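To begin, one chain is listed below as structure tokens, in the form predicted on its own.
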Amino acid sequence: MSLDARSLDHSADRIPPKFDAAWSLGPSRPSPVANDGQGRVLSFDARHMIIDEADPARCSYVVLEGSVMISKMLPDGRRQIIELLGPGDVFGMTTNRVHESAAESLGPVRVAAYDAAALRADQDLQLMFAERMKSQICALHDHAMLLGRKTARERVSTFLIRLIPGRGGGGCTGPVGKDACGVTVSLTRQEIADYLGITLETVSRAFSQLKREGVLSYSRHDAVTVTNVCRLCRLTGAH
């Protein structure tokens, strides 16, 4: 089969874990991935709902194209969005017979999704799967830092560098020519206060305070430029 850890380049010594500063979010990962044939592919346009919580867990899913958002919600409304996910990784992984978060697709979004049965029945499947998860529990953990220990500044300042392929932390490639970069946001300003856990008023008041200091510039929300990256870098908290 093709769609194993070699092929989707998740072997030990090609893809490190994604520490902190040094792993991209899924929106800045677009490469299409290579589909096995045994999976079923599913295309969904931009905003669509893939997973609800407590819809029955038939499937789990890799990402072929796109960006995928995952989240849990509190009954007051309240949500935590946990994980953007680009091509190669994994979701709809659970013990239980009903999924336990929502996915759902930033643009438009091809995945394979494969059943229950496939998955036991596959030894290559298995362990791609979970070369695939073990990279992203080690972002998970990163994750779980920003969140306890990370300023409001910080938080934003990791949220825009991870745009950013290839810059901040190890393996960083540094600065060609001029430092700027233009990075694309996919997720509105009330998005990115849930995946960061601040509210919608820290966010906007950290992209004024970060565009006043030229760090970075924008005119629409969903295109920002960054002026200085090494700059922003400095001022998430990692280095």
Given for the second form:
Number of protein chains: 2
Amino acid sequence: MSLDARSLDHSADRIPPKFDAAWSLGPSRPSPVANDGQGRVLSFDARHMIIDEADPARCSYVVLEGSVMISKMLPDGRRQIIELLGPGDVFGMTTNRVHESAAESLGPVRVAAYDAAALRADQDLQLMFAERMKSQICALHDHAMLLGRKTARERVSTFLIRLIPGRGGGGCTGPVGKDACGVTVSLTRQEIADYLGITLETVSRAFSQLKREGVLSYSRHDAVTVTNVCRLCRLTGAH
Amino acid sequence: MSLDARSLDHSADRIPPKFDAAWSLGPSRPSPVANDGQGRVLSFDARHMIIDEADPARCSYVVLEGSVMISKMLPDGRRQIIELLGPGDVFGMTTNRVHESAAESLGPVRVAAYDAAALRADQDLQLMFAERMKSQICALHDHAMLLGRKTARERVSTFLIRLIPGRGGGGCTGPVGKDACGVTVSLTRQEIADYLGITLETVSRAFSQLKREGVLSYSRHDAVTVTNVCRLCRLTGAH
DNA sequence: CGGCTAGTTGAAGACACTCAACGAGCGTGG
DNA sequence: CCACGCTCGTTGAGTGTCTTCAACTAGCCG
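Cool, the form predicted on its own is there; where's the form predicted in complex with the DNA?
What follows is the whole complex; the chain from before opens it.
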């Protein structure tokens, strides 16, 4: 069994949006987004700030390849990672003059940037943005539930389930044969913590506990095997 | 000084979206949304379920008048209120066959319902939906920060500041003369708690503490005077 | 090998939760 | 009219989960 989720065949446009695990993948296939030349294509290395908080708002972006994380900071340094985005997802939209959240590449990434004029001119592009915003709003709703009401253990379980394409969601088919699955965790413990609204120690403890209980196994930090997906699913609080 | 925020002159389309306090108002002015007859206008009493979780997805909605709250439940009964919406805001969009969150009227409310075909046919409507989704995504980002990283006291302070139009946000002008303001709290303590991701007791304690410290004063539960808006603002964690 | 980063684990403490009692306000009905 | 029940809010006491602080380990690179 592969430890690398990227070997699984699923494209961003077929997965129900709120369980889209595209951002968990390593180097990813090009997104289905048509780029008719109006959008400037930009490439960034890993951990590069694409948008800083309070940057003047010039463009909206589409992720073409790779993963992007959206975050916000409080003046005293507390950080919240708001969204984890994969190919097809959009970011940088604002009704304000400035961006209200930062965007950073998780790995090497390619994005397309569209200024307001380009967007206004292309109706297909507008529709695509609208569709994506809908799915991302669903994901944000789910995440608000996680942040507001779930325990640390449930948060970490939910996080891990989201890494497994097609599982844990409404359209989950249930276990198919041996119910194990390998996933690549491309975030540090600190980043997972900032995403889940807990501390890195709590994340670490939750991982260790799940490992001790036989739900997970791993030797490398970033290559985790979920031994029993259904059991993990029952720990998310959603079922 | 009035205890009723509705007396203040501000329309939904001029307020920066993430600090839009339209949902804090009582009976509200009609929204600027053009209703060209394609959308069915629906009216509901207070505390009426407009959408149940897992309802088949038929329409997208625009709030015309009144306030709507969007929420999700876990199977064990834990609830999270995800969004509080006012005139101009949209809800019910989904890429799925079913709605993934519930919508309930806070007071008497009028909404316009558009099915997919109506939306596809009207480009202005699409644009309006897209613009609103942008602002609501910003609000969801802000709220994720609140839920993930703020203390109970900061959450309640943020909640109260959001009730005050034009204050607490980026475009905050600072105190103008005597820095007091009356607001109408049209949610129960339980609802505030479910919105802020804490318990009703914690909400109550936070209110009491702020009152004891002289930041707030109130005799009725739903009519609160913020005695010193700037001081409250400094308690939100955002400044 | 030393220094650095990332992760794990332990001990102690704080913040919010749970459970419970009590009080205020309101509508109903005797 | 007042008693009653009901809902909603407040407050207290005790508990628990998660945080904080700190020590320690593993892996990596010069």
